[in-house]
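Shown next as C-alpha cells: one chain only, the form predicted alone.
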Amino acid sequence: MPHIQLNNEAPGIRSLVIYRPDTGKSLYELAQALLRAGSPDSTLADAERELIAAYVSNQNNTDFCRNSHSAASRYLFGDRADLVDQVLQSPETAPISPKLRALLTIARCVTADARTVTDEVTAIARAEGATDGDIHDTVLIAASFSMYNRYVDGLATLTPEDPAAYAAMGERMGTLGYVLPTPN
C-alpha cells in the first residue's frame, strides 16, 4: 500500500508520474535521455543502458525498478536475454565484455558511495575501451537510478509480483522508450 493516496492503480514510478505529471515529465525525459539517447560519444547500446539501470536497482534492492529494467534489457538483448540474469547474479563471471564489466564497477561505486569512483576505476574502464561518454552516462544512470529507486521505495509504490507484468513493461519500454503515461 503506497504511503500517499496516488488515485491510480499504476505500478512503480508510473503511479508517481500520474500523480505528479509536473515532476514526472522531467523524470521521464531524463530516463529517455539516459537510456535511449545517451551522450554523443557513448558506445553503449540501449540494452546495456537498461542493464546498468537494472544492476543499480538490484544493488539498491528496489524490486520494481530491477524487474522492469531487467525486462526492458532482456527485450532489447533479444536472443541474449539470459545475459541479464547472469549479470545480476554475478557480474564478475557473466559473459559480458571487459568494458561493460568495468562500467558496472563504476555503477556499483556510484551506488554505494560516489566518492569511490577513483582515477584507477575510470582508467580501467578506459583501458577496456570505454569512452568519456560511456563513463559519463554510467555515472549519471547510476546516480539517477539511485534517486528513482529511493523515490519508488520511499513512497511504497505498487510492485507487481507476476513476471508477465514485467515482460509487458519491458516490451513497452523497449519499443516506446519513456513516454508519459496517461491517467486511467
The other form holds:
There are 2 protein chains.
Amino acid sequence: MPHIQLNNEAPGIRSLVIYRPDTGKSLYELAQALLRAGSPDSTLADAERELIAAYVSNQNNTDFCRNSHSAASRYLFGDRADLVDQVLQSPETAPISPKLRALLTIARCVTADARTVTDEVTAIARAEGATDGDIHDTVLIAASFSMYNRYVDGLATLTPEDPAAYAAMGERMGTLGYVLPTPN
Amino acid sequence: MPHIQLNNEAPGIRSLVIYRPDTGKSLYELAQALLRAGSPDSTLADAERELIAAYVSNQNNTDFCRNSHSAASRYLFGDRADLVDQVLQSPETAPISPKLRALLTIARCVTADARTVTDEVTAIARAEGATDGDIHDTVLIAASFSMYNRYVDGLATLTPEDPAAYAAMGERMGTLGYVLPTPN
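Please supply the coordinates for the form predicted in complex with another copy of the chain, as a counterpart to the form predicted alone shown previously.
In what comes next, the whole complex appears, and the chain from above leads the way.
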C-alpha cells in the first residue's frame, strides 16, 4: 500500500503524477525529451533509449519501471524484441552493437556511483561511434531513472503483477510517448 | 574536464542546462516546484527543502550540489545558518525539530535504496507532525537529487573550489529560485 493517500488507483509513476500534477508535468516532459526527442546529434533509437531505462531500473530493482520500460522497448524493437531480455540477463553477451554495450557500461557506472564514469569509459564508447549527445543522453537517462525508480519505490506505489498490464503500457508508451494521464 | 564538449564555462548543473536547454527546462521547473512551491499541504520551509537537498548531495558525495544547496539553505535560514553544517556533520544531534529529523531519515533511505522506506519510518515522521505533502516532497527531493548529483558527476562538470562562489550562488538561489541561465 502506498505510504501516502494518493486518491487514485493508477499504478507506479502514474499514481504520483495524478496526485501531484505540477511536478508530474516536469517529470513527463523530461521523459519525453530524453526517451523520444533525444539530443540533436544522438544516434540512439527510441527502442535503445527505453532499453537503457529498463537496464537501469533492473539494476535498481524497481519492478514497475523495469517491466514497463522493457515492454516499451520490446514494442519498439518489433521483431528484435528478444534483445530486451537478453540484455537484462547478460549485457556482456547479448547481440547488440559495441556502441550500445559501451553506453550500457556508462549507464551502469552512473547508476552505481556517477563518479566512476572515467575518461576511459567514455573514450571506449566514443571509439565505438558514440557521439557527445549519445553520452549525454545515456548519463541523463541513467540519472533520471535513478530518480524515477526511487520516487516509485520510496512511496511504495502499486506494482501490477500481470505481464499483460505491462504489455499494454509498453504499447501506449511506444505509440503515444509520455503524456500526462487524466485523473480517473 | 567535462566528458563532453559543453561549449560554455558555467559550473555544475548550469553548464548542462545551457548545453541542453530542453531537458534543462524540465530540470529547473522540477527544482522550482519542489524546492520553492511545495505540496499544498506541506509544512516545510524553503530553507528546510534546501537542507534536504544538501543532505542528500552530501550522502552522494557530489561536492557541487552539496556546496551550492548548503549555501542556499544558509542564506534562507538567516541567523540560524549554522544549522546547515550541524546537520551535515551530525543529523542525529543537530538542534532541529523531531519532524525534520524524521524526514531526513526518510531522505537517507530513499538515497541509499528507496525500498528501505518502511511503514515504520513514515509513521515516525507522521507522529512528529509530517503531512502527506511533507513525506511526498521529501521522497521526491531525495529522488531528484539522486538524479541531479549523478548528472553533474557523471559528466564531470566544473566544480568551483572557492567558497565565495557558492555563497553567491546560494544568495541567487535563495532570492531568484530556479530560473534557466542565459547562454554566456
